[in-house]
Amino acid sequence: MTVRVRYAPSPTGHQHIGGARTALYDLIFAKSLGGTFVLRVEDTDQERSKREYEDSLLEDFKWLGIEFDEGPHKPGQHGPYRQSERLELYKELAWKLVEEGKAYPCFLTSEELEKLTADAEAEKKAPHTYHGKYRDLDPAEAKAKVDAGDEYVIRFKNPQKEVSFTDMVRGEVKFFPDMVGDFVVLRANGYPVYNFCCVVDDWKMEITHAFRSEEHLNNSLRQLLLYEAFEAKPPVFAHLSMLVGEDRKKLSKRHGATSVRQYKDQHYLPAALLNYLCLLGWSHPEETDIFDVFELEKSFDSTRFNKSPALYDIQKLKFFNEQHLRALPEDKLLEHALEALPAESKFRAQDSDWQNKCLGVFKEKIQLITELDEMTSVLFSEGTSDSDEYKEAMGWETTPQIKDYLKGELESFDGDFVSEEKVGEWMTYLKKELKIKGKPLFMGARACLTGQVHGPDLKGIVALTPKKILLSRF
């Protein structure tokens, strides 16, 4: 069997990170088995679907490094890949079910439906038990009403039977009779409902495995009934754990950024975002956290999915970004910094040698590359700290000696920047010749040179600070 998986977004907004996680699992699973990854655009929502969101989605996946084997932008043998371009197929198959006695035109008006629903609620019965009015209408009479222009929908004639399937994540799932009624498959405007076109597309596109959110679990009942009616084999389903915020409610905008585009704009590393998303509902066989998701294509273990809700934690994502930042090669790290930092950034004004040294010193201190400007502000600030710790360090009896010595060395130094080696020589002199050691030496020297009492490696930070800025602190 050739494995074929699909990611099927609705282009009604920017790509949600939950959908990106689904697409990632699709890709890794397909590639681990030598399969095909299909993009299908579910754009039957006429009011909300926009081509600009489809384009945005493709841009976001390109940024993430997720590529599709087939789709609207890369046609294959199973197109069209937009549902709006498959409407005639849906109509044809809906009427095929009618002809086979598995569906029927229903002529209930909106007013009639509202009354039936109200009657059902009054009698404490499921509303769908009242919607079978036209179920057994003579086909000839039904056709006459359709030909006469009466408004109708097509409803599936539910056989009311127990349905079960084995889910890759949740194991055995069972649905009992009478959980749904005769549900609509084709609306009055000729557009199919989600469950109908989803079945038709997965069937006709020969999809073998369908990864999707836990929210779609209840859709499986209607879909499996339709697969049976079409005498088609359903895909193997994998209903992924729900993403929740700290309040344990479904992840939404109130929890912070939820679209891939927002994280791209905030200059997260795509590798870090994918790494974190991959572990929200799945665990690495080697119980490791930091890894390249695309290396999983060699041996993805689909038995390691977890059905429990996955907590989406922005702080943990930042930790992942921090780890991936540290692992970047020097040239890639510099490229990332130059892409992210604004034109007026003082970092950008320096030469590449200075920039690489700066990144070497500060990459251990930042979680996002955009923090670099604030973190490096100490390199260009003429002011000093007003903290009690700073005042205490400047008041130690050895600090004036340190200050006088370092000021003299700086004034006699010829150049814009001192070297780390030169700073090391100064510290050695203070220790051996002036007999200053320990905290008074290191904190005192830091206070004099940087105007602070805490920070990154002293030699590195002093070597990055212009001489004129260092002197301004004395």
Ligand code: GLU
Contents of the next structure:
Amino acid sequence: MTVRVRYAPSPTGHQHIGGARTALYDLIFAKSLGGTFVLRVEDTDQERSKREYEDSLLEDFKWLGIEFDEGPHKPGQHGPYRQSERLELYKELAWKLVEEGKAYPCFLTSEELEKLTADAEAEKKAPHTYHGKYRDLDPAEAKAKVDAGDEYVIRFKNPQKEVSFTDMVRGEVKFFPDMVGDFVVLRANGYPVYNFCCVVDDWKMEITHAFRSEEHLNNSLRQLLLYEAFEAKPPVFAHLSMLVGEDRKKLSKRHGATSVRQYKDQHYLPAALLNYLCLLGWSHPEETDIFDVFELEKSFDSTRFNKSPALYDIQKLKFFNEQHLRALPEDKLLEHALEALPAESKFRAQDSDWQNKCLGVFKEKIQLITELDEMTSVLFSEGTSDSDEYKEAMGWETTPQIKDYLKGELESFDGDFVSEEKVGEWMTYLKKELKIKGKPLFMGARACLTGQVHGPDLKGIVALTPKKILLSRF
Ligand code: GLU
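Write the structure block of the form predicted together with this ligand for the protein whose form predicted alone appears above.
To see the whole picture, the full complex is given below, headed by that same chain.
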């Protein structure tokens, strides 16, 4: 069997991180089995679907490094890949069901529908029980009404039976009869409903596995009934765990950034975002946390999905970003910094030798590359701290000696930047010759040279600071 997996977004907004997680599983699952990854654009909601969102999601996937084998921008054997370009097919297949007696045109007006709903409610019946009204209308009579221009929808003639399937994440799922009525497949405007076109497309596009969020679990009932009516084989479903915020409610804008675009704009590393998303609802067989998700294309253990809701925690994502930053090779880290830091950043004004040294000193101190901007601007700041700790260090008995010595060394130094070795020599002199040790030495020298009492490795930051700035702090 050739594995074909699809990602089926509705282009009604920027790509949500939940969808990015689905697409990631689609990709690694398909690739691990030598399969094909298809993008199908579900744009039948005429009001909310926009081509610019389709373009934006393609851009976001490009940034993430997720590539499709087939889709609107990469035509294959199973196109077109936009549902808005497949309307004739849906219509044809809806009428095929009518002809086979498995669906029927329904002429209920919205007023009639409202009344039937109210009546059903009053009788404490399920609201869908009324839908049978045109179910048994003579097909010739129904056809005549359609030809006469009466407004209609096409409803599926629900056989009301128990339906069950094996979900890749949830195991056995069972639906009892009478959970839904004769649902609409084609609307009055000729547009299909999601459940109908999803079935037609998964079937016609020969999709073998469908990953989607848990919210769609109930849709499987309608979809499986339709597969049966078409005598087609359904794909294997995988209903992924829901993403929730700290309050255990479905992840939404209230919880923070939810679109891939926002993380791109904040200069997260795509590899870190994907790594974090991958672990929301799935766990690595070796129980490792930090890894390259694309490595999973070689072998992906699809038994490790977890159905309980996955907590989306931005702090944890930052930790993942930090780990991926540290693992970047020097040239990639520099490229990332230059892309992210603003034009006026002090970092950008220096040569690449300085920039690489700077990244070496700070990369273990940051979670996001943009934090580097403030850190490097401190290197160029002439002021000193006004904290009590700084004042205390400057007041220690040994500090004036340190200060005099370092000032003299700096004044006689020829050049813009001292080397780390030079700073090392100064520290050795202070220790060996002036016999200053421990905190008075390290904190005292730091306070004199940097104007602060805390910070990263002293030699590293002094070597990154122009001599005239260092002197301004004395
Ligand atoms: N367009 C649907 C969505 O974005 C697709 C659901 C599915 O994968 O079947 O939720």
